[in-house]
Structures are given as C-alpha cells and as structure tokens.
Amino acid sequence: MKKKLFLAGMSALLSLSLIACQSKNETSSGGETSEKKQTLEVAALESAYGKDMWTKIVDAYREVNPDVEIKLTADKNLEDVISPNMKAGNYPDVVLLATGRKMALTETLIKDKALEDLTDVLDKKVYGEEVPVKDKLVPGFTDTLATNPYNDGKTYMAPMFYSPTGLFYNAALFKEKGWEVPKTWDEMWALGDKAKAEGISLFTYPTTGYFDAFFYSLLLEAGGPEFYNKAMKYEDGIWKTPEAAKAFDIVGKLAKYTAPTTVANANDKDYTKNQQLILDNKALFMPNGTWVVGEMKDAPRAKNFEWGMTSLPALESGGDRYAFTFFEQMWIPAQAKNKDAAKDFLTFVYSDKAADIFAQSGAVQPIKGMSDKLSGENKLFYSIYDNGAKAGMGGFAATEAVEGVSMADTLFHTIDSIVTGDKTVKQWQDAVEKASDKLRAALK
C-alpha cells in the first residue's frame, strides 16, 4: 500500500546499519578534498520494495566514497522512529519519505519551510559519473507542484521512484469473457451493468487514500493541465465548474457499482481484503499504483490471473485519458549538519549503479532509459504512457496550516460517505470548494 508508498497499517520493524569504512584522501565530487571520515544519517522509508536495497546501495556508495560512513535507518514506519529526533534538534541528513503519508511528516516540513533547497544539486555530476543530475532525469520531473512545493523555481524535493498509477484488473478475467477494456467512461458503466449480471462489481478501492491520483486524472481529463493548475492552486471558485462538477459526478455514479464490501474494509488494516476482491473475480476494477504486485505476490487468485492496467477512460470518445504518476521524494533537512556531503549521497542515487539497485527489487527511478530495461508485468506498466495514456503529475501546493482544515480528508476520504449513501455528491463538493477557499488564504 502506499503512503501510500508506501505502507501504512504494516508493523514497525527498525533496522539500524553502520557501516564503517577505512577513511582515505579522496576528491568529492564537489572538488574538495576530505581529510577524516563524515557520518551521513540516511533515513529511508522501507515500502514494499523491501530494506535490502538500500543496504546495497549504502555498501556501492561506500566503494566510490570511503571517506563518508553511512548510519542507515531504514523502517515501515519511519516517521515514528525519526520525529522524536527531530523534535529533540537531531535531525537526519537525507531522507527518503514521500508526501501523502497519515502523519503527513513531509507535509509539515514544507510548511514549516524546514528543506534544504536543492536546486544545486539538478546541476551537480551525478557522483562517479560526468553527466549533471538534471540530464539524467526523465523531463518534467522537476516542474510540479511536488518537488517544487512553493511554484517559485526552486526545487526542494528530489523525484525518486516512480509508479504510474491507474486501473489494475484481471486481464484473464477479461480474454475469458470476451469483454474489452472500457475507453470511455459510459462504456465503462456498460461493462458495469453486464459484470453485476454475473455477480461481479465494477469497481472497488483499497482505501480512499487511492483516490488522490484517481481524481487528479479526472480532474486532467475534464479540463486539462491548465484548469488542473488552478485547482491545485485553490482558485476561487474552481470546485464550482463545470469541469470539476464532471469529475465528482463520476465518482459519485461508480459508488452505486463499488463492491459492498469495500468501506468496510477500507482501512490501513484490511486494504489488501479490497485488492483481493480483483485476484478472486469478484469486482473488475481498482485504483492502484504498480506497488500492488509486490504486495498481492503471495496472495491467492483465480485460476490463470494475469495483472492489467488501463489508465482511467476518457470522458468522451476521442478524449485525453490519463494516467497520474505518483513518485516519492528524497529530501534533505534545512537543519541537517551535513548538508554538502548529502548533496553529493543525493547524486550518487541517480547513478547508472544506483538505478541498477533500486531496479532490481521493483522501484523505478525517473531516469532516461530506464523502462527499456524492464521486462514482464513492469515492462506493460511503464509503458502506458506509450499508448495513448498521457502522464499527470503534481498536488496541492503548500499553505500554512489551517486548523481543523485538511484537503485530503475533505475531497478523497469523504468517498467511503459517497459510497454508503451517508453524504450526497452535492454536499461533497460544496465541503471540497469550502477548504479550498480557507486554504486559498493560508497559501505559503
């Protein structure tokens, strides 16, 4: 699960790594010279890509820089083992750990203006390699509202693995009915109508959390990237559009063909029960992110499953459809004290020797390249932007925090209401325009 990415609900498990390593006189790639050896604090969260990897880039990195000896904490819940250090003035050097998470721990540092800006960093040589960071990374990665929180220019997250997100169902489900996979969304109600014949749902979710990318994409496909801006920018009076009325609108009628059981269930506790629901045939359709395979590779399933993904349908024949990217972020401390050697730790992760780690156990950086190096379930997933699929990416920007106000919980987790009939479309959408016009005054 992610939050997403990735894991909330798992149980804690704190793995503590230092690695010493003999100290030498060696050239940064920053072009000084070090004379002792520096400890560089890397917290990681461990997601369902598993921990082992960034054991094995701790030990890559120390073979390109001896000078530098890692303490590497790596846990599923990485927010309650480091906050307490934070709180306390200790502060890790570099952190892997994306937004969108319950604690929201990453969400408080940009509004507390608490990142390193790193900027610099895009201009670096990626360390061991003559290629700048920026080269190597995948156009439009570092043009959204996710790495740069306060649309001024400057970069203060850096993009790491990336999944594109977007319907996961039974592909064999499907051959073996004879039924094509929906383009349009009134065929996806058609479809909808002749799965419920057979006692099958259309659709189900494993927690409302999954809904972020999926209503960023519909918000992409009823108006397109500039009207997607500005309600990511809490325009005034954008939740009252028609454009926006046609994304909750959707949402509202797939709740009438979401499985019965699914609110029960959508929790940081039982998810994986929903995402069941898609290996066992009992409902056609979820919002995921490739994450899942790797979280469902144990589980059991119908008789010759085979995983598909489809970005959302379009809203009207020939329409744009998306597919939104969700991508965690690697982010350095303002109150770090090591600030420059993680700078140079930040480029030896978009190494070709890095990215050949990460690849390995499933997480895909945003570097050029990269999916012609992947091959079966990962090789279909990456490569829906090559069929039509177009890539949104990008949240809500940053505000000062405004109490008792949460956008998330407002416009995604009231769904499980929608669903159960307690809330009516027209009251969600006038709570969404509500926080927006409070978070509008509270923009950083």
Partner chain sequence: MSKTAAKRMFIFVCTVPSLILLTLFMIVPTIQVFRMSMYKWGGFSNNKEFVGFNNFKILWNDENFIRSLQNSIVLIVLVTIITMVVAILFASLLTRENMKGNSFFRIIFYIPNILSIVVIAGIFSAVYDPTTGLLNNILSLFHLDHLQKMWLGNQQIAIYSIGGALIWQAIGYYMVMYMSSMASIPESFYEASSLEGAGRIRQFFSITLPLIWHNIRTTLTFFIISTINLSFLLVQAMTGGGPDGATEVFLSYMYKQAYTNSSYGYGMAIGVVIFLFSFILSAVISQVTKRDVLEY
Second form
Amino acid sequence: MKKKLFLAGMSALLSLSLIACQSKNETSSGGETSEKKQTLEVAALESAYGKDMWTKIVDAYREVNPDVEIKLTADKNLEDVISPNMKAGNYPDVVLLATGRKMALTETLIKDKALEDLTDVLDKKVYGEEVPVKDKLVPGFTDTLATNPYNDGKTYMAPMFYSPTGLFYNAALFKEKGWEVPKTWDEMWALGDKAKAEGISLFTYPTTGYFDAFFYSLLLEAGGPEFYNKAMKYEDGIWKTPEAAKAFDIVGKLAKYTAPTTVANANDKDYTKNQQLILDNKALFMPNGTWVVGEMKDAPRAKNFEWGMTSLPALESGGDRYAFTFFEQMWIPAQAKNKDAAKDFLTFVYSDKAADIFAQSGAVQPIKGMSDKLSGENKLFYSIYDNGAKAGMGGFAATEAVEGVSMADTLFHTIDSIVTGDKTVKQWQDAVEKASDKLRAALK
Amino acid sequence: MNNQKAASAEKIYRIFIYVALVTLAISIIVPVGWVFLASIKQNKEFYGSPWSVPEGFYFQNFIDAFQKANMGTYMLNSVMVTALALLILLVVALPAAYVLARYTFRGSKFMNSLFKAGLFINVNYIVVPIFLMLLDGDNFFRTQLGDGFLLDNLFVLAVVYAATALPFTIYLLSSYFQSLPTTYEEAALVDGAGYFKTMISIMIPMARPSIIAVILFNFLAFWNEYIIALTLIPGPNKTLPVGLMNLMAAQKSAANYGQMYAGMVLVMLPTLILYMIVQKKLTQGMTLGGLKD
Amino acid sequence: MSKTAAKRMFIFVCTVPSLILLTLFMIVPTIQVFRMSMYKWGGFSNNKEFVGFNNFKILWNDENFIRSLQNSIVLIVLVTIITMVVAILFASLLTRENMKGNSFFRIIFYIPNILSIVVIAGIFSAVYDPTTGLLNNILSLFHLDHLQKMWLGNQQIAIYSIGGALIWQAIGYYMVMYMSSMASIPESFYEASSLEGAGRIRQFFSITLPLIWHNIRTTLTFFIISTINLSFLLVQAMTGGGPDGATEVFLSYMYKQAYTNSSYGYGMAIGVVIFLFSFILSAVISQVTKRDVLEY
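The form predicted together with the partner chain is what I need now, so please give it after the form predicted on its own.
And the full complex, kicking off with our chain again.
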C-alpha cells in the first residue's frame, strides 16, 4: 500500500517532467523549418533611450540581411539576465553594455581578456554601404582606453551612444539673478559665497558614481592628457604629484559648498532627490550627463526652468576646460558562436539607416555629421565642444582583478566621507595612491 | 478600598497597554497606507514630498502594471510556484520532522545536525552552483533525450524552493513535535495502528498550529523570493518579484514610480489576505486538540 | 513484516526524500562554494587558478571586510535584543490579555513582515528623508529640532537606521512565532498560579517564559540567519552600502567582490566565512542558553 503510494508519487513526478520535456520539444521542432537562417543573439541594455529603437534596428537589419534572424534581449537589468548563461558558456553574440556600470560586467570580461578583437571591424565596410566603418567615425573615439583597454592599439569595444557630461544648472536662475556661469574655479568659489547668502548651495551630486567624468576632467585640466594617461595606468606616485593634489583639493573645497542633504540621498534609490535640488533652485550645479533631461522629465520644477550645461571651470583663467565624453560600448564576447555574423551586424549599426533610428530616440553615435542633425536641448548639449571645451575620454586601464581593491570605490565613494567630514582630503589621497600601487602590480 | 485600588491599577495598566499597542499599530498603518496611496499617484507626484496626498485616484497604474508590465502572467506563475513548493515541502518535511523528533536510529543524530547546519547556508551564495548543476543536467539530458528541461522550468524552481526551505521547516516542526506529549501515539501504537497511520491521523493533526506557521512563513519566503527565480528562469516565465524588478527605477532612465508601487501592492495583497484568513487558527489549534487538561 | 522491519521501513520512507533534496540542492552546492573559495576566478573565463587559502589571507587584512563584519555584528545584536523583547511582550499581551481589538492588532503587527523588502526600502526612504521625511518632521512637531539627523547620510547613524527598519519588519514575525508557542501552554497552569495569588508579572516569568524557552532558543538562531540575509536585501535596496561603506554588511560585500570586483573566488571565501561565523555563533549561543526542556 505504502509502496504503491510512493510509486504513484514518483510517476507523478516523472510525468510532470515529461510534460515539461514535451513542451520544449515542440517549440524546438517548430524552429527547425527555418534551419538555414542563422540566429544571432543580440543583448542590449535598455537605458534612457528605451527599448523601441532596438526592435526597430532588428527589423531594419532583417530587411537588409534576411539570412540572419536576430534574437534580441533588451533589459534594464541586462547583467542579471545574461550573466548566469554566460557563466555556463552561453554567450550572446553582440552586447551593448557600457563600462562604469554598477555590476561591472564589461570590466569583468576585460579583466578576463574575454572580448573579441574588433580592430578589423573598423576597416570593414558598413553593411549595405560602401564606406569603411572607421571613415564614418568621429576621429579620436577609438584611440582611448575606453575602446582599447589594454593600450596595445587594438580595439576591443566599439564606441556607441555618446553624450557629453558636465555641470548642469538652471540657466533661467542665472539670468534672473544676473549671475555669470563661472569660467574658472576662483569665480566658482565667489559664486558659491554669493549663492550661500541667498540660501542656495553651490553644488550637489546624484551619487558619488557621477564623479567619474567629473574627476577625470579635473585631472585633465590639472595635468593635461599625458598626465591623465599616466594616472589611468597607475603610474607610481602619480597621485602624490602637485597636479593630482590640485584636483583633490578642488573636490575638498567643493565638499564644503555641497548641499547638506546630498549625502543622505546619494544612493541608487534616492539620487533623484539630489537632482531635484537643481530643479527647485536649491543647488546651482551638479555633475551629470545629457540623459538627466529625460530622466527628470516628469519632475516639477521652478518657474521658467531651463536646462543649461557647462564644461568644468578652468584652473586659472585661460586654462583648458574639459567636458568628459561618456559613451556606451558595443562588444563581441570572445566565446560568441557567430563572430562573423556578429561583426557584420556591428558594422550595420553605423549605417545611416541605423543611425537615424537611434537618433530618433535621442541616442547619438559618434558618426561624422550626426551632431548637426540634432535639435532642441540636445543641440545645445552636443555643441559644448564647439564652444571651446575639450573632450576627455577613456577610463582606467584594465588590470587583473585584485581582491578587495577597487579604484572606483576608493576614488569616488570616499567623496561622501569628505563631504560629511569623516575623512580628510589627505587620507583620501593616500588611500588612492595605495590602491593605485596594488592595481599597478596587476596591470595587464 | 483595597479592591478599588487594584481596580484603578488595573485601569492604568490597561491604558498603558493600549497606548503601547496603538502606537505600534500606527507606526505600521501609516507607512503601509502610504504604499497604497502611492500606488494611485501619477508619476509626477513622486518628485515632491513623499507624504503629499494623491491628487486623484489614478487607477491607470494598475491597468498599466497588468497590461504593459505583464503582471497578470507573472502573478499566475508566482501562485503556481508557491503552491507547488508548499505542497512538496509539507509532503517531504512533515514525515522527516516527525521521525527526527521521535525516533533515534543509526544516523539520526547525524541527520539532525545536517539539517541544523543547513540552516546556515544562505541561498545568496549557493544559487550560482545550483544553476551550474542544473545546467550540467540539462546538457546531459540534451545528449541523452535531445532536450533539457531543468532550467526555465517552474516545477524545478518549486522543488529548489522546497529544498532550500527544508532545514528551517524541519527544525521548526520537529521542535514542535518534541514538545508534544507521547501518550497519544503510544496509545495508538498499542491499539495496533501502524506507524504511518499514527503519524498521519494523530500526530500531524496535533501539529496543526505549527504547520500553519510553517505554511505562513514559507509562503512569504517563496512569494517574495527573487534571486533564485531570476537565475533559474532566464526565459519569459518570470515570477512576480522578478517582474517587479523590471519596473524599478534604473539609473539614467525615467522611472515609472506609479506602476512600480501598483506592482508592489499587487505583490503584497495575497499575503495580506492569506494571513487574515489563517491568523485565528494559529492560536486556536491547541485548545481544539483536546489538550486543555 | 516484522515490527522492527516495519519501523525501519517507516523511518526510511520518511527521511529519504528530504535527505535527497537537501543533499542535491544545498549540500552539494555548498561544497562547490567551499571549493571555489580556494580559487582565483573572475566568474566567466575558463582560467581558474588554485590559490589554496590565499583568499582567506587577503580577507584577514581587508579593512572593508572587517567593517562589514562589524556592521553585521552590530545589526545582529541590536535587532535580536530589541525585536525579541518587544515581540515577547506583545505576544504575551495578545495571548494572555483579553483585549478589545485583539485580532485587529494581530493582523496589523504582522503586516510589515509580509511586505517585500523593496516596499520596506520605499517606506523607509520616505521616513528617513532629511527634509520631507516623517521622522524629522515629527521631531520638529515636538520642537525637538536638535534631534533631527541625516538618518542615512551620517556615517555614525546610518547603520542604526538600517537596524530600525529591520526591527520594524521583524517584530510581527517573531510575535507570531512566540504566540503560537504560548498558545500551547495549558490554561490550567495560569488558573492554578492565579489561585496562589501570582500576578501577571510573576506568571510571565514563572510560567510563560520557561515554557517557551525552547522556542526562544530556536528563534535566536533564526535571528542570526535572517538578520544576515535581510540586512543584505535592505542595504541593496536602500543605501547600496553607502555612504562610503558605512552600511556595508557581510553579504553585500560578498556580492560586491564576487560580481562587481570580478573576484568570484574571493566572494565565495567571504561566503564560507559567513557560513562558519553564523554556524559557530549560533552554536555558542545555543550552548549558553541551554536549559532542560520543560514539558507539560
């Protein structure tokens, strides 16, 4: 009797799994009719630009290349969706996912040397057009550590949607008060005192993560590109130099002008409250990127509010001013199964057709002439480089993973402690140099 | 005179208790009510003070959550997985807990410590090994049967849920069984009832309060779980909490707060209703069991 | 079938399914975790390098890990003590006293526990907000402005703010647990002691507390496990470990290392430490609180 029950249970289990088995079989046999078609798996981060543009791109590619069927995965939490399968060896063929994300999946693959060399893609002709990819790209975009992480002249990541970053402010407020947007840091501090008298803080930041572009620009202003590249390659003692000290000191001073509620809200959950300070005229400047306009589109704002963006003030009058260029990268995993088809697709995203689709959603690629086609606020933002600001690009060089050491944590997260006074600028500087020492040993 | 004093002391005591109870109750009702209110706010209302009263009843959030965010399907999946996992869990855990509480046999001590050690294993670090194991299984079945069925399978997800809840459940149930008197089952065994019969018709009904507690606690755990579900179900058959994750604010893109809070309300309503139904039984159980003397 | 054979059969059938499930989905994966903690591995590539106990050595000198350890211990101690006292108190009130609105309170008190952690994070970021938050506004209502704080911005306070949210959500859970065990105490015990003239407080300490002692010990273990787990989920949803690591806990640091810092092996070493820590802590507490099991 009992045995029977047990057996019945077992067979119930088995039949359940059989059902699961069958239903799977059916779907796979259904797909066999289109056997000739090659399936290309494309995974893209669904960011501020939305998901629609990606489905449109897939449709457009089907038109020009009917032999390839694209399986698209677009998700806000792309890392969570694709990384379990990647651990198991099932890699997507093409991935659009930038460095500098919280989960740092792209950085992990760089550290593992698990990206496909894309240098030959640059020489290939854009799919359906007669121009090679590199001739369409704005010069300079494939020369930095952001695309050539090993600094060996080989490109592993293709530059996709870019946006200038800088300090965002309410242009209407400046007009109303008759204030000038500061051109040097000295003017900045003077403005800070003026604003303080009116109960407005000079500065706020969404989260410390937003300091990446900000601090990189500051380093570029303080020491120029050569110095910057040395810092990015963890050169010994670089963080102790007078140039680096200038950058640390400016942030240290800025910390004193930071809106008091900033740190309490500087996390992934509440960061919009800090951005709201700008809209409410409670703070003057925040480091941010062009996406912030869309991000805050529903938020209430001060009367006549008008977005403005400026590059970082210069260290002294007449000095260089920088606006860092943030861009998302597209890459092919070294373990992708259809690399050739993936490379074809990668050239296609630079075609005029694709660029138009992306641009309709506000996603701008570094393609020559693209910035002329922009309108509205975007036109203003992307013209920042026409107004004398220099573009900075590229982040830290790739290293092997060092357990317990993270440059992003040490260099940026510590700023919260500087603002609250829990750590001094000196302690911060020392910690960065120490982290730099450890990472240098692990350089690829 | 003395009586009066006692009565007034009693009164003060009662007032004190009520103040304590009501304070705690308010500290819960206000924030939870806030979630319900938030779910009917329009998106632009989320940027001001979080405590502002909704401008109107914006029911569209719920419609969007169901239609655009696919919450209806996710809910059905969640109901299936949770129910199945609870069923498997009870069928497997009840007999084991009973035996471990009542019998000593070779290896019983080892088994007890094994389950106890299992309590300390945290799903957050074993989820990837489980995933890799199921994947290996799938690859094996693919070569043998032509297809794998372990991943993306809600039934397997339910089994994993049940397995990860075993140590907690067995621990709770067996400590309850231990506290029950042995007289009843001894009598039943003397009367000639078999082991299975004694367990099913006498001991399990007596354990009802703790079974209800187990159901309640595990229902919550399964219903709100997302790390395992996210990893083991890469396909579109998502569960409710995983679906909710997609509604969450992601940096650098406009968040849809209204839909998110509507989704949160959808997630918490079933558990609220379940608790209202069973909470009375939690404390009734024992007096009904005839143990009053 | 002979009696012993029947008994053996009974024991076998009852225990084997649970053993199979446990082994397959918990023990084997845990062994894998222990194994991975000996490797240097980024998590994706095929080059796993065996490094022995090196990951644990690094851990020993990792200040950030020590900080997450301290934070976790603070939370475990704080949440356990406060939640337990309040939960036992309210459980005994709700089972012993014939209060009006008894079942109303029972329902209300349990609600925080059924909320998903995301909802709780939403609630508490609205409570702790520096300007529009409930807490600071209540304080200013009572003219206690000097007590207003940046609840999540001040590094000395942030971890306690997380603790507050954890306690808020845990009280109902443990209350139900204590209530179900208090309900099994026969009414006659109280009647007898009441005839002897024992007051409420005496009854509580001489009857209620000893008789649910076993249950309290059980919950101590649950406190350790669930605080470690829930503090992680809450920190992920609320502060992400910030400001500057002030609310980093065990599991959030493990996640950071295993995934964000591409040190999967190192992360698993942290996992091993968490497992051993909670196991040993609970064993010690269990030894210390050992009393004879009272039966009635």
